[in-house]
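Just one chain is shown here, as structure tokens, and it is the form predicted alone.
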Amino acid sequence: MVTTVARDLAIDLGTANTLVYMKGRGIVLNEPSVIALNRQTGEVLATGREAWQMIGRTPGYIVAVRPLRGGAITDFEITERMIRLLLQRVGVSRFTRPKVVICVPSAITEVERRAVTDAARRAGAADANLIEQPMAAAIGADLPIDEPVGNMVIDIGGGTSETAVISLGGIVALEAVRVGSFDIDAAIQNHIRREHGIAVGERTAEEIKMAIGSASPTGEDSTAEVRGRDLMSGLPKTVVLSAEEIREAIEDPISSIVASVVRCLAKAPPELSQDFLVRGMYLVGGGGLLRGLAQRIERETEVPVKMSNVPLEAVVLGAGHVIEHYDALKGMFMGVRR
């Protein structure tokens, strides 16, 4: 009989996307954090990219839901089902029970922490530990977190934006706001509804953001044509949006994110503040890819901002590094007080 050795896993359980890193193999899964359910039977119809394609396009009895919203778990049962499906897809069975490290927002509550670790164990993990996303991001961005220097990471995800100052392997200052990419998309949806009388879905709003969205003028502003449903007549209608108009529409969530970075800088010990001026702050997370955002943060904080080489994968690569060097780095885990 051939015995299969469980390969330990790192999971970045993001509001927008879920990534899985397998020990010795690297990233093996990168899909939207969406699950499609039949509301009448409770049956799971699809997960990941397939379920994401269904958002806004399903009959009433089929719902495409995101188990995490604003960095918080909105539905524990669905989150557990999603973790179980993730583990199945990467080959975990009753016979292979891996150790799992899960990246979570630092803002999650004690109850949510326990729910995530319990869900992972019930889904087939031999052991489950949590690591804070900013800490994992700093490891993934190759920052010298064990040295007595100030490392600053700005992690802008789908539902939360977290800024952390890390020194000597610990978080010295942290500022987290439940504002992220989805809030930027929602601001675009609301603007188009209010100013143009058109209803557009969240996927369309995201496409507009990627096409012409920016946090500060970039000097290459363009326009985008958008089709949606006219709220008065119910008929399809097309409007042309400008980059400047979208910039104004998303100003509220952007200024909340920038303000949280400023607050975190204010909390940092003066000795470490000198390090940021030399070393800069590191921007990770999908939300950090918004045009002009790095320049806007740099302008308002007067501290250099550097983009991580792998902004979308930095968190899971950091957790993967912990999995590869488990015994040496297990001190990084969030303590679940019993």
Contents of the next structure:
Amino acid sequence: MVTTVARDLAIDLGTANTLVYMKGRGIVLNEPSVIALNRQTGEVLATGREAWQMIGRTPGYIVAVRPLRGGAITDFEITERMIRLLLQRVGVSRFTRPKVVICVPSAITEVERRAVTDAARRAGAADANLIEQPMAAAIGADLPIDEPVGNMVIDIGGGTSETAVISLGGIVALEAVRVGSFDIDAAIQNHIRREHGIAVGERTAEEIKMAIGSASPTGEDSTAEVRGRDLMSGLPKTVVLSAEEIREAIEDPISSIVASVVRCLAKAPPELSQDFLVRGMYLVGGGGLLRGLAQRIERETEVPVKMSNVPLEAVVLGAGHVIEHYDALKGMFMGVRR
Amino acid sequence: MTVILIVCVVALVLVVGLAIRSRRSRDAVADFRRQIDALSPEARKDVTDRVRRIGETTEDGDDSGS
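Please could you give me the other form, the form predicted in complex with the partner chain, since above is the form predicted alone?
First the chain shown before, then all remaining chains and molecules of the complex.
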């Protein structure tokens, strides 16, 4: 997509996917946060979906990487190049420098905060401000956060899971863990390696999760046939996995996520706690789509859990609302004194 | 004479200080009001519309897929 004049942008810089919202236009880009580089020359060969298709399938001189892990920048230079290319694709150049609002996990450190804003400014943004993901998610999920009532949002992303209680436009209680859907994929990879002696890539692990993964029994006894490389012989091998064994394999990351939701509930003031029983909690983020997760959280907290209508887009839509009302909402930016 | 001058200066500083503090307090109230208004359902109508449109698109996709 190419436009001649860059308008202000909101970016959900996620570990798994990057979404860009353009002021007055809506979501203009939604691509995996992956970049493919020539290992020898350092040149960028592909970004987004094209680079994602290369993961685990590249010749030796190409490397396809995710520059963000656990919601944090693991490679500053590569992230900057990825942001620069993404901004170019939505029309940003050295002559059209927009204001940019970037959604980041609320638990990031001061150093990580500076790394993200610096990367955006060097990539062409005139001004870069950060907003906490749960806050943006609550706006995007259309929760009444302007009212003095308890709104609870659970955002399960690729690298982080955050639970926040929001009232009167501010975060009242917050709990974040650096566990997300990539940790669930990694748990599946480890299980298959340990129990079946075959190696599978992260894309295959994600496909298994989507096909038969669940956080609590769903009543279906499904199976999946998986092909990988036998660790002993090195030859291709096929195994059949059951939904139950995958459920057991991913128990650790699921327990961590559910425990953080419980801790957040415990932090909430009693006046707001009673609101959750009536209004429920809202689940957003790609990780929230895991079968049985809403039911599992509901069972362990005894609070109703509702799925957002736009689990994957809620964060960027919320940040988009902030960029549409920039002056009125700039007090919500991270690091602004309130 | 010097004492009177000092008292006048101190009084002036106090008056100016109180005026600035009062204005800051009014600004803080106005900023908070503006922020809450910008988060109201009326102001978020654009978000609500986009959520509905995406929801409808997803449902259409699901229907065609099944």
